[in-house]
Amino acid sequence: MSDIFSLISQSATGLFHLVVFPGGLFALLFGLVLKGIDRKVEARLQRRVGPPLLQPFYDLVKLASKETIIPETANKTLFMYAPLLGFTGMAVCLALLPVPGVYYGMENMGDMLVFFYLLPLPAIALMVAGSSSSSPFGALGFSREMTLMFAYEVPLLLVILAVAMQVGGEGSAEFSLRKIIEYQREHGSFGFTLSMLPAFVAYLLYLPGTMGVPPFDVAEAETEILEGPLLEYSGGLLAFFQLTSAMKLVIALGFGVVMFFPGTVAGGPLVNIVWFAAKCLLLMLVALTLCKAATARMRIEQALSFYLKYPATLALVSVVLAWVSL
């Protein structure tokens, strides 16, 4: 009877970590409101006056009400099941997230791997929607989304052995995000760390590119194919992309803080939420707007070599330096 209670409990915890926090309610009212910040501030640094903040929730009302077309040469199936694909795999990973001094993931879950192949989840979603719509556009917005996927992933696997190797010491690797919470608790965060920082930087250069944002926008491009895979979305289908977006970006930020900058306030949960909230803003201050607002979109063939050069190089540094400190 008691393993009965115990599997029921460890049901209703992992329900509300999925649905309330970190992940569902809270991350989706959280990225939507980083959005508007983040769009606001970027019409400032153009001086421009820029949408409201609360912008992003008016465009899902709006999108809410308006119907769904569906193109008649498209793959139906495809098309309309592709923006739940991404929707539920970062719903998945929102749910393993450790939010510092809060909440530290789902026990033998929160495995730093497991993050790496389900981050790309939402632009292999924006690939079938693409391929799956019968447009030209899509179809040429398949194609720089693969393009893209596979630079930016090779530097984000250098980051994550960089860490991994740091924390595990004595020629090991650790892939336990709760441990690596734990270990630079106790040795300093990672951010500070002179074998640690061209990782931190490569990360840096990572999140425009998998945020799919200027200069790196080339998937959706709207000034040359129309928004590519997303041109023939409308309605509920694209207010989906919208959340998801929403939700990698919680995603994206809150796994480079807890790789780099997990530690702690005094203060109680609360606190350390509002503190937590306050490293992703910096972090998207830094890495996407100001980016955004100084830099003009790339060419599929730049975007590549960019990242198989620099951000790859950056963190193919931190491995080394890690492995040398062993």
The other form holds:
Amino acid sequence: MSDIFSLISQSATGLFHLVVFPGGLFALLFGLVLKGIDRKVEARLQRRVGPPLLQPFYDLVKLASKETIIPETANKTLFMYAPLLGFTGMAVCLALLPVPGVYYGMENMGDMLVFFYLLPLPAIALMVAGSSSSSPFGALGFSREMTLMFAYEVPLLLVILAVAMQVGGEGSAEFSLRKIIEYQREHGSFGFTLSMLPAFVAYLLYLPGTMGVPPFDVAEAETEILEGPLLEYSGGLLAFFQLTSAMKLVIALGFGVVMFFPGTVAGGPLVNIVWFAAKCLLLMLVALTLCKAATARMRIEQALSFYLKYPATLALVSVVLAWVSL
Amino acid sequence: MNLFSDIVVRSPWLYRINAGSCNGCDVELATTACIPRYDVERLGCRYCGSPRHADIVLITGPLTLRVRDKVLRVWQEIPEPKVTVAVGICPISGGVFRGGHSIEGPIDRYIPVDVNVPGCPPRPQSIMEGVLLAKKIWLDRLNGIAPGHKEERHVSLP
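Alternative state: the form predicted together with its partner chain, after the form predicted on its own:
Entire complex below, previous chain first.
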């Protein structure tokens, strides 16, 4: 009997983490507000007035009110399910996102590797979308998205390895986010550790690539390949892509905060949630908004060689430093 | 329902169709978007690259014979409800190209135009006023006050 109760309570907490916090509602609202702040600050940096703060919400309501067109020549099943692929991937990933001081995800398992495998899902969803929409621009976007993904996944893997080796010590690696947070509570945040600084810079450079913002928005370049994979999407299906992007923003920023600045403050869980959100916001302003407002789009081969040269090298430096345990 | 449509019209995405324009109006459209003083993003607007994402479509140029079929096809790709704005004197009357051998315009021979923004080229202020008017028409259409394109008339490809 008690087994059944514990099972029910377990699945209830699991559902809570999936639907309310940190996944689901919290992440959606937080991600959309972050996007609104991003657009407003970018406009102010360019001396424009900018859209209202709640613009991403208005966009979603608008998209829901529009007609959804599915092209006759498209592969209908794939075309319909591509947005859901990215959305569900991000929803599951969010349920595992630790919020330091409040929630620790999968506790003692190697959840960092789960993040590494789930994070590219929106990009894969875009690839499926581009290739199933039967438009030449979609196919172009598909090939660009794939090239870009190969470019930015290399530094991400090296960053994860550097952090894991620093925590593991003595040549071994530790892939549990809870252990990583606890290690940094004792030894100081990796964002302020000299040997981890190159990895942190590499992660900062990884962020604009994975979020597809300038100068790495080559796959969705609206002025050259007409938004590539998203070209044929309209209405509700396009809204799903926007939701996925907002959730991915929270995951990418939250993952960075957990790896490099997981410090907590005294006070209840509510204070720590606000503290976590503030750190995410700061990370976004530095890595995405500033970068977006100041740069123009690269060509695909420039983006590829950039990622394989600089962030990968920086992360590799950190891996070596962690290996010789400096 | 009213609140819903009030929120919907706060996010008008703009799409530009060049129907054989001399590029003067297109430069003004870019100005409207890029120069801080005008900044259409404050109205929630965004220039989108795909006709499938558009709500308000801005057409420039006198509709030449060569682009006619393509313009009509792209216009039909835009999901309903949509609002059409003719920017510049060319789509309205043909402008300086009126009577030319390759001119198929004025554009409302083929497409139901909702707002005319005259000028050669029009100033950014009048383009923004045109977008605001288009927003009003869009709201009326959502509330069922103004007729939509579907019941109004059909575009037939020649």
